[in-house]
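Next comes just one chain, in structure tokens: the form predicted alone.
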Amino acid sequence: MYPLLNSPLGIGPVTVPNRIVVPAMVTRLSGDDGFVNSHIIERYRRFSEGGAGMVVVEASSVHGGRSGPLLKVSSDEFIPGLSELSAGIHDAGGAKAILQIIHFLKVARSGWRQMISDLAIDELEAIPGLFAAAAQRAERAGFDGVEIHMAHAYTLSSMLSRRNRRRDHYGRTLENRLRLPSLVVDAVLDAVGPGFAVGVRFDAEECIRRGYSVADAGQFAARFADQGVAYVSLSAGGKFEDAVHRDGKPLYPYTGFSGDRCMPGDSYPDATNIWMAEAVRKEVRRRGFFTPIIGAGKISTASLAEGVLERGAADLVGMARGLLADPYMPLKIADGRADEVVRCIYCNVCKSLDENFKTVVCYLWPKGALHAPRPNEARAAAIWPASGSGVQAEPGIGDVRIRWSAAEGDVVGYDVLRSEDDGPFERLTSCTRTAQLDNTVVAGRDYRYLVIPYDSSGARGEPAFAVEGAIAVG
């Protein structure tokens, strides 16, 4: 099953066992000093033990300076952190290794950001050779390759930005805004070996006013894939510039409507952004180039992930909080065990988690759980109690809501799922709790409910129905 998801590809000088990506994610598991510990490390092991083809590790910093718990690598002393998690990650599984690298500007609790505007041209020009010497040390440190982070809020997707309003030749028209990044691609390359990839992840669409969208993407990608990167990994959003600003906090770049587009939640389709990363990987094509394009944006499922890649809209596919749910995805997708992912139900919990500052880490996990359970872990699988399930649905005005008792075991979730006038079942959520609201009902229709307890492996119990009639909906 899933012939195209599980085959490898070649991006750049290296070869990927699978389409599946890890993207970066913030972890929160850094100390204030940029190191990696014991934690960072555990927590990329399972990304790799678990399957992935490709894992890109969190954003580090190129430059030196306060940046709260985040990695760096911005001087030697750095490296032996990072070959310890590069080694880890190899040493897991056959996942290849990427560090992503980033330039950012500074914030404070006021509200006041610095500006792109603000940095005078040797302070601009200083910034590609921040971005060789840190892809130098990740090559010393054994990664495969790093990605240039000019996504979101910070300096190189400000660069990009049609926001980017300076007056000199770094600013304004699309050739120079396109200036900065091509120097730091280009510095990148010069610095490293032929088997060492560089890849960059950009914005397809900046999703704020007057910031730009598809038609500019393409133009980058193609510049980036002429320059020769290994791939094009697409996102959205994430933008200081509809930043809700709370007292005392420093702006947050994921609390605007560019931040819901840059992770969205439940109430998104699925695959909501991937019209974008066809849209990019068009133009590339168009113009000759075969790049590699990842893809992303609410993508929990291998049957999901399979049809974007059947219709050419990414050559891989980002799952960032998918695999975050279950780092064992791609495993159990090979064995043929899909339907014991622990899918993500997009509830945001994890960004909720980075923007307060807290530890990442997933809402359908065990309680407590600083990883990912692994699936051999010791379990009492998830059944029902002797006196049954007890589930029962009760229509209210304009809505359902479901109950049940607690199932006995390892019981880490539920999957909730409905049928709609006779049709079949499909996945309303998962949750923790013993109880669903479904207020996306509508009058005249006839509804059913099934409800499936799951343990920490994603082993699901046996399914117990609501009613055995169906209830009318007024």
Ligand SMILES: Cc1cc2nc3c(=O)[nH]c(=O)nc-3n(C[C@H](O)[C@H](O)[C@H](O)COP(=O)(O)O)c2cc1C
Second form
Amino acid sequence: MYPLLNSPLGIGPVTVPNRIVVPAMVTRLSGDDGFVNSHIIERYRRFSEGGAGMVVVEASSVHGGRSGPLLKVSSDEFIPGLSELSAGIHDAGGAKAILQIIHFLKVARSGWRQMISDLAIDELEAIPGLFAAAAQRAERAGFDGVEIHMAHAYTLSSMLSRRNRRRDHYGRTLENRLRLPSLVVDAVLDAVGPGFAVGVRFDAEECIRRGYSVADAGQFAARFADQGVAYVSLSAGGKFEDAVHRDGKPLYPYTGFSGDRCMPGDSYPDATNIWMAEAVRKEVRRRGFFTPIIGAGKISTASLAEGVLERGAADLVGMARGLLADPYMPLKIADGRADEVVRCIYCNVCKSLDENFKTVVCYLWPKGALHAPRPNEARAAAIWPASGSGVQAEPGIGDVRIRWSAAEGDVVGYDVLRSEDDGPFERLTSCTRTAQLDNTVVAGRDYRYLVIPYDSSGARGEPAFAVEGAIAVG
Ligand SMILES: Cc1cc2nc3c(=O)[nH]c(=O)nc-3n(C[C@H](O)[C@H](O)[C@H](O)COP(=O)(O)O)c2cc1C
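Can you switch from the form predicted alone and show the form predicted in complex with the named molecule instead?
The complete assembly is shown below, putting the previous chain first.
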């Protein structure tokens, strides 16, 4: 099953054991001091233990500025903690450990933010050296590589942006916009040894008005491929330009439409952004480069991921929130237990925790847990009580309310499935409560519901049907 997904691939000098990537995800588990702690190590160990091929550790700052709870790699004092982190990832499983490195500008609670046009030439030209020093520290700390963060709202992304209006040779034209990011890539490649992978991540489309799209992104990717990067990872959106300012909070670049496109929520289709990766990859290949491309964005099942690889849309598949929900997904897939995966519902609770500088956890984890449960942690299987599941579905005006009794055992959640007009049951959502409102029904069709409890390891209990007959919505 899933032969491509489970096959190894070389990214520059490093071989990853399979094509499943944990893209960078800020955890907010570090203190404001930016040091690695035991919770961070545990979070990343689980991704590797769970069978991912490559774990990209969250954005870590290359410079000393204040950043709230974010990892730092801006001086040698961070090396011991980062060494423990890379060792934790390597000891726990076969994943390669990549550190994402970031430079960002200042933001204030008033909504003010520093712009790239505010940077003096000497400040700008100091940036490649900061990235190079950070990459060397990551190498000394035992990481397999670094990923240069050029995506979303941060300094290098703002340089690449079509909104970059700097009036010197770092702005406006495509070549000028590429200049600083290219200097960073060269500086990092020069600073590290030949066995160390240097990847880049940038937006395939900015998803803002007057922003760039895949035509520019293809050119960026070809340039970085020509410079010798180990891989190109593609994201989308996440910009300050359309962010919504909330009183008393610094601007968060994922609050506008481009933020939705970066972390597409439940209303978006599966694999929302993969067409972008496909277009960029095509351009890179057309120019004769074989640099691996990573695509991401609402890809949460093995069959979807295998399909992406089969049709050549990407070479590796990033699953951020999907692997946050269940870091053991790759092992379950490899063991033929894909039906035990706790599947992300893209509710974006994790995103709003990040926005509020709170510890990033998943809504589908047991209440109060700091990490996803291990598959062997369930103490008792999820079963319906002797009195029955009590599943009922009540049609309302334009919606259906489904309720059921709490299952017993080590139950953490429920899958809710729905059949329309006697069709097959398909997953509607998963939840941790014992009720769910279905507000995506339309009049004139018949619906049936099915609720399946699952325990903390993801093992499912008996399905319970809501009604014998079908429900017609008014
Ligand atoms: C809580 C959270 C934190 C994130 N932090 C980062 C980050 O540090 N660097 C980055 O490049 N992307 C970050 N992302 C974006 C993800 O890497 C990924 O591109 C996005 O979630 C879409 O993939 P998905 O649909 O598989 O979740 C973050 C996403 C989430 C939900």
